[in-house]
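The form predicted alone is given below as one chain in structure tokens.
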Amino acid sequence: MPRTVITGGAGFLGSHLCDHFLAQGHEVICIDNLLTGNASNIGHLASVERFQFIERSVTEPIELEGAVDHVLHFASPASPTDYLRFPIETLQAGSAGTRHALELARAGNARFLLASTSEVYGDPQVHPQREDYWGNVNPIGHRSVYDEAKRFAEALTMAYHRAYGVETRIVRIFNTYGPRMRLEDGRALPNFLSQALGGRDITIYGDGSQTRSFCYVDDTVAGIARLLDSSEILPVNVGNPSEITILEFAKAVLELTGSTSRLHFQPFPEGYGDDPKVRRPDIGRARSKLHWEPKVPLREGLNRTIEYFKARMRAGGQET
């Protein structure tokens, strides 16, 4: 039985990974300090014998008894609201946290997978973004606490591979959405859904012409799992190459929710000045190396997510 450690496993994406690997017959150890994760995301796993939750920070050394086969490092605030609120913790998760997760993999001769991000490309001047593009990041901007933490984490991961022979994988995740996102986490989809379902104006920063590429969580998890099982050492983009403007996305949310909310345009708040104007992954490497591409259409994924958020709101929960 493979033994898989997932840091940040109580977060949105991490909790879905816990589900996936348990379904594959793994023993799963979830490590999370619940800074931005939520125990309710993994509450349904409490009675599963092959699942263990450890509440602790990865900024401290990770010591576990027994063999470890895989270490997936997903511990980090991931939305602008979170990493602007917790800048030091975000930098620590990408630096000390990544090193401690790598040391765990090194000690157990385990395969290591780093959750990186499309944010390493910054406000890109190359479109779509390929893995060989070095990016356009402001190293002292507000967003740099996340962008540079992930860029450093990638560098550290490759250093451990080259210096110590650790089997490493790096996934650059583009905008992912689905059930278990927090309604108020600051990203476009939960913001729009929270406002639309609550009958409030939908806030669009700027003129809404900035683009994103939204990938449903099941597709993202499938891509990550394929990368873990592959022999690919170089970073791999995992995301949906279907690009949409934020304005178009907001209108789709209004249509699918049946909301009468109005669109409200306002300037970008402080800290959003380096917000990428375009974002679309080139997934040629994922297609050729992993034989992966997303399958869930945007409307289908949105409908699934809307039903989840409606249920949460009916239950009186604003956070997931």
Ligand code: UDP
Second form
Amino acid sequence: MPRTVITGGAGFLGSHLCDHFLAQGHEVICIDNLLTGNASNIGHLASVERFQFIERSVTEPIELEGAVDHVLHFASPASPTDYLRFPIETLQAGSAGTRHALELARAGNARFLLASTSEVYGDPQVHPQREDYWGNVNPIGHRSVYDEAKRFAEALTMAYHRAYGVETRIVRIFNTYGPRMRLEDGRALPNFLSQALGGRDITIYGDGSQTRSFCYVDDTVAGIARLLDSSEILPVNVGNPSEITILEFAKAVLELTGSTSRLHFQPFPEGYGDDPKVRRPDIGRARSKLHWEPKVPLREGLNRTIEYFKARMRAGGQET
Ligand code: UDP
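The form predicted together with the named molecule is what I need now, so please give it after the form predicted alone.
What follows is the entire complex, opening with the chain shown before.
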């Protein structure tokens, strides 16, 4: 039975990965300090024998008994609101955290997978973004705590591969959405859904002409699993190339929820000065190397996410 360690396994994406690898018959060890993760995301796994949860920060060295086959490093705040609130913790998760996760993989001869991000491209001057684009990141901007942490994490991962021969994989994840996002995590979709379902104004930063490309979580998880199984050392974009303006996105949320909330245009909040104006993955590498592409259309993914948000709101929210 493969033994798989998932740091950040109680987060939105990490918890779906726990589910996926358990369903594949792995033993899964989830390490999470619950800074932005949530125990309720893995509550349904408490009685699963092949699942273990360790509440601990990856900024401490990771010591585990027994063999390890895979280490997936997903621990980090990922919403701009979160990483602007936890700047040092975010830098630490990407630097010391990545080092500790890599050391665990190196010690156990395990395969290592880094959760990187489309944020390594910053506010891109090349569109759509291919993996060979080096990006446009402000190294001292508010967002740099996340962007540069992930860029450093990629550099460290490649160094461990080159210097120590660690089997490494790097996935650059574009905006992913779905059930288990925190209602108030500050990102566009949770904000818009909570606002639409709660009858509050929809907060659009700027004029809403900035674009993103939203990928449903099941598709993202499938892409990550394919990458782990592949032999691709170079970074691979995993995302949905279907691009939409934030204004159109807000309107889609209003339509699908049947909400009468009004659109409220407002200035970008503090720290959003380097907000990328466009973002769309070129997924040519994922298509050719992983034979992967997303399958869930936006409206279908949104409907599934709306059901989740409605249930959470009925239950009185879930903020920690
Ligand atoms: N955004 C917005 N209103 C909100 C939250 C976000 O207009 O209430 C915008 C934000 O400025 C950005 C886009 O939506 O241009 C996506 O932001 P998000 O925080 O979801 O993720 P990002 O892609 O920036 O990491």
